[in-house]
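Below sits a lone chain in structure tokens, taken as the form predicted on its own.
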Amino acid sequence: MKDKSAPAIPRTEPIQSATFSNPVNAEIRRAAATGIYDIRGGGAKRRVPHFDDLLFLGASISRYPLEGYREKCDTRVTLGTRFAKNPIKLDIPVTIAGMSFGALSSPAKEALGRGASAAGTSTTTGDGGMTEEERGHSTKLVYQYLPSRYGMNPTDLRRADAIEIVVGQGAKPGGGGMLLGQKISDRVAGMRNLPKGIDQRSACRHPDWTGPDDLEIKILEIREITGWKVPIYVKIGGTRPYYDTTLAVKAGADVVVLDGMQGGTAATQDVFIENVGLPTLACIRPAVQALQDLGLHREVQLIVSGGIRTGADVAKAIALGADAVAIGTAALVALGDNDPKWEAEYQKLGTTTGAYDDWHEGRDPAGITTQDPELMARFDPIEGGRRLRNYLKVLTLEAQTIARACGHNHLHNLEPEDLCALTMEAAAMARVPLAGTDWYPGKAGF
């Protein structure tokens, strides 16, 4: 018989499985109900070692700081000095990454051109070709040459200030992006020479070459088309950065663009975004090491992209050896995407401000990642350009402030010795000492 006088044993709180968490279970149920994999944009959401795991060591006695606003800190960078007759000269080392017309609206592309030009930097076409809005408002425009060849033609190739041969992207190295039919308007279809309203998938590899030897031939072909005037970039996704950088340089690249997994405004399979590629932080030092081993560091410029958000991120990438950075998602947020003023409409789409990653569905309330005329009309490209210029200005001022604090009169004088790491993982990836020590995992002699 049960002893009624015995105290009740308190129940423990139920514990959610770390392996079968609510989001994991929700995805299993979605897959079971639909039989198709999930597609989204927005880059990886998982937590990986990033620039937040690094800190700068400001000057004190052993190093002498520069006086802010009184002593200059140069930010200029020249890209394409290796072979190009007309290298690109930028006032700031922050560029706009490739985001296609189709994925973005034409007013958004115009705003990117306006903002980048006002800040003294470049923007990039992305998949889908060159629009007159972007070309007309970009003083420096990089033309992407992608495996899909969407929108590619020799005339626009010759109108560009640089050519970027895209081999891979950080969110989907080895895979292609997707543009769903609801975003394929008459104009988008015409530029891509594909049917209106039909889902499009970008190819994952170039149709006319299969390796680094062929890449060298392709680079020479493009140099002939452009009269050796403009720089040739090669963009690689972060997977094997040492070898890919080496091969890109040996094929004749003027600039290497290295894209980590936190980047990616374009849509692809969710399983791809979260499980393929390397964190941006893990990519930089191997790529820099490749350039140093070739004796070409700073002669062949390195642009790093994937999760750049603040001036501190800019400064940290440069301290690790990059010449410049590229921003994509941050630029869209600066234009006004994911703005809380549209929260009610994001809720109607089944999401929320800051979590909206269904850009590929073409229903963006902000009018930036859509081809819907009514939604596009909400976005003012002049105001968007002004906002982007302001954001780029702040990034630059923040990076300058950090460089001065470390005693440097040019951003490119920042170096790994100015950094320490807060975690073992970040110390190993960035090859900078764990805070309070002079050691990092894998350091020679330990």
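Note that the structure is predicted; figures quoted are calculated from it, not measured. Note that the rigid core is defined as the largest set of C-alphas that superpose within 1.5 Å between two forms. Positions refer to the first chain, counted from 1. First, how it differs from the form predicted together with the partner chain.
With the core superposed, Thr12 shows a C-alpha displacement of at least 2 Å between these two forms.
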Given for the second form:
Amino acid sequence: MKDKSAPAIPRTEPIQSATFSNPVNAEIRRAAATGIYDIRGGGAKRRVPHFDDLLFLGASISRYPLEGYREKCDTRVTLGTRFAKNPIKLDIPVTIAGMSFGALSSPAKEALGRGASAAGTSTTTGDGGMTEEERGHSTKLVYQYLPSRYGMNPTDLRRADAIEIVVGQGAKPGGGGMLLGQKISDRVAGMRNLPKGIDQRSACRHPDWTGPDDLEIKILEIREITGWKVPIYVKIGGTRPYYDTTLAVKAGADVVVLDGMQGGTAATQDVFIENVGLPTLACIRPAVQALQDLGLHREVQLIVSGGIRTGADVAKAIALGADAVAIGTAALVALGDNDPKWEAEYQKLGTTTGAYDDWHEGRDPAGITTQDPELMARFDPIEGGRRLRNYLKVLTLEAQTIARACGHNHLHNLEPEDLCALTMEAAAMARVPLAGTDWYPGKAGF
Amino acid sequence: MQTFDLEVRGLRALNETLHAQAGNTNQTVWEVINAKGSHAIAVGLDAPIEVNVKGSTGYYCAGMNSQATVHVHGSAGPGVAENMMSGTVIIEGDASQYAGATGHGGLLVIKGNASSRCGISMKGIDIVVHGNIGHMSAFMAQSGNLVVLGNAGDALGDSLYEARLFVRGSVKSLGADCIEKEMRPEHIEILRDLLERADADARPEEFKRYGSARKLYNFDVDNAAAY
Ligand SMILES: Cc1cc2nc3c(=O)[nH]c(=O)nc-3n(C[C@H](O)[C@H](O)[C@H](O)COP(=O)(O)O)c2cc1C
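Switch from the form predicted on its own to the form predicted together with the partner chain and print that structure.
The complete assembly is shown below, putting the previous chain first.
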């Protein structure tokens, strides 16, 4: 018989595994049920060292600041000064990254053009070709030259203000694109020369060149077709930024666009987004080093993207040596993506505000990442353009605030010496000292 | 006829001169001498002119061509007539890799053989190869016609969409989702017309047609190995 006076045996608490967490197990069950990898939009969601891990030092006695509202802090940037007859002159160093028509609705593309133009900056086409709406509403439009070559034609090539040869994207370096059947409407199918409703894959490699020697000839061809007028950018995903930047520049790029792993995508395998590529923070210094080693820093411009959200991010990227930044996800959020006003509808889709990333399904309640006419009609391109312009202005004002506090009369005068790092990782990646020390991992002499 | 010495005047001057020829030009026939394998010869043309290139060309000859007829009296390097929109490009000799890649329209005729990836990602162009073609030809080909009088290498038409492939000789192997298809009267007609325009001595009835099985158009876990 049980001894009633014996104390009850204490039970261990149920402990969730850090390795087999609930989200991990849910993914295993999803995979087991469907037999296909998870596809989603957006960038890496895991935490990686980022601009948040850097701080500005600000001026004091050894350096003096500029007066916040009185003294000038220039924000202009010129892109493509190396070979192009007509470099791109922007009022602010924040550009809109390439996002495809197909992934985005045409009113959303129009809004990007409106907002960017009102703020004095450029916008970029994407995988799927150039639409009249975005050409018409963008004073400066960069035309992407992608492996798929959907909609690629010499007429659009010649009415672009710059051409961006896309080698890779931070969200999926080494990967191609996909646009699932739900979003292949008649117009999208027509522009891509594909049957309607199919799951469309775009190639990961260019069809008519491989390697840096070919790229040099490809750039020559495009320059000949466009009469050496417009800048040619080369966009790379952050993997081996030192070598890729070197090779892009040697192949003749006017501008290098470098996209880190937090960079968004319209639709890619989650395993790819989360496990391939370098954090944006880790990409910048090696790329800048490559430009410096070639004696071309600031002559070949560097545009950095992947997780830029605030004016502080803009200022930090520039301080580390970028000439400009590009934004994708933040621009979509400014337009109204993942807005709490659609919470009830996000719930119906099995998600919530801020986490909605099934952009490839084309059911976006905000009407931005969809080709569904009813959903698209919810989005007002004029209002969207106004919101984007406001947001771009705020990014600029914030970056100027920081630059003035550091004593600089141009954003480009920000430098690594203005920064310190909060963590060892960030110090190592950004090559700026750990806060309160004059040391960073890898620095000689320690 | 205007003669342009590429060696003396250089590539930039050549393309600039050819681009300056508007639709109503009197100078409709051009001869380019001393091509010597140069890259990007006669790219981005957009007028109904005729350009005869004497000698072999390097990469991307007649790239993005519209309206013009470019005739290479020699062999062509990689990516000849890439992304062609319209017009005609004729290669008397052989063509290297990616001939006619991503072409949207027009006719590319290769009198000799074409190398690997001929017609890769083609989007409406017509390509007629009098000789053989190499491996991975018509990879992801979207639309248009590829006609081969000789043999095709490995993995013909891998992952192709709606392009039509006609081969008279043997096919070493077919790529994923590419199958032999029935030759219907409308195909015979398309083929007859193309053979005639390409000055090819063959009868349509001698060819087999290949196209997409359309099994990879929407993801199906049972086809996973083919992706
Ligand atoms: C909806 C969407 C569509 C995109 N489409 C393309 C594309 O067509 N081509 C491309 O090079 N990059 C594409 N990207 C990546 C962006 O150009 C850019 O690299 C990235 O969004 C930058 O990171 P961020 O989103 O954190 O700002 C896309 C991104 C998003 C969010």
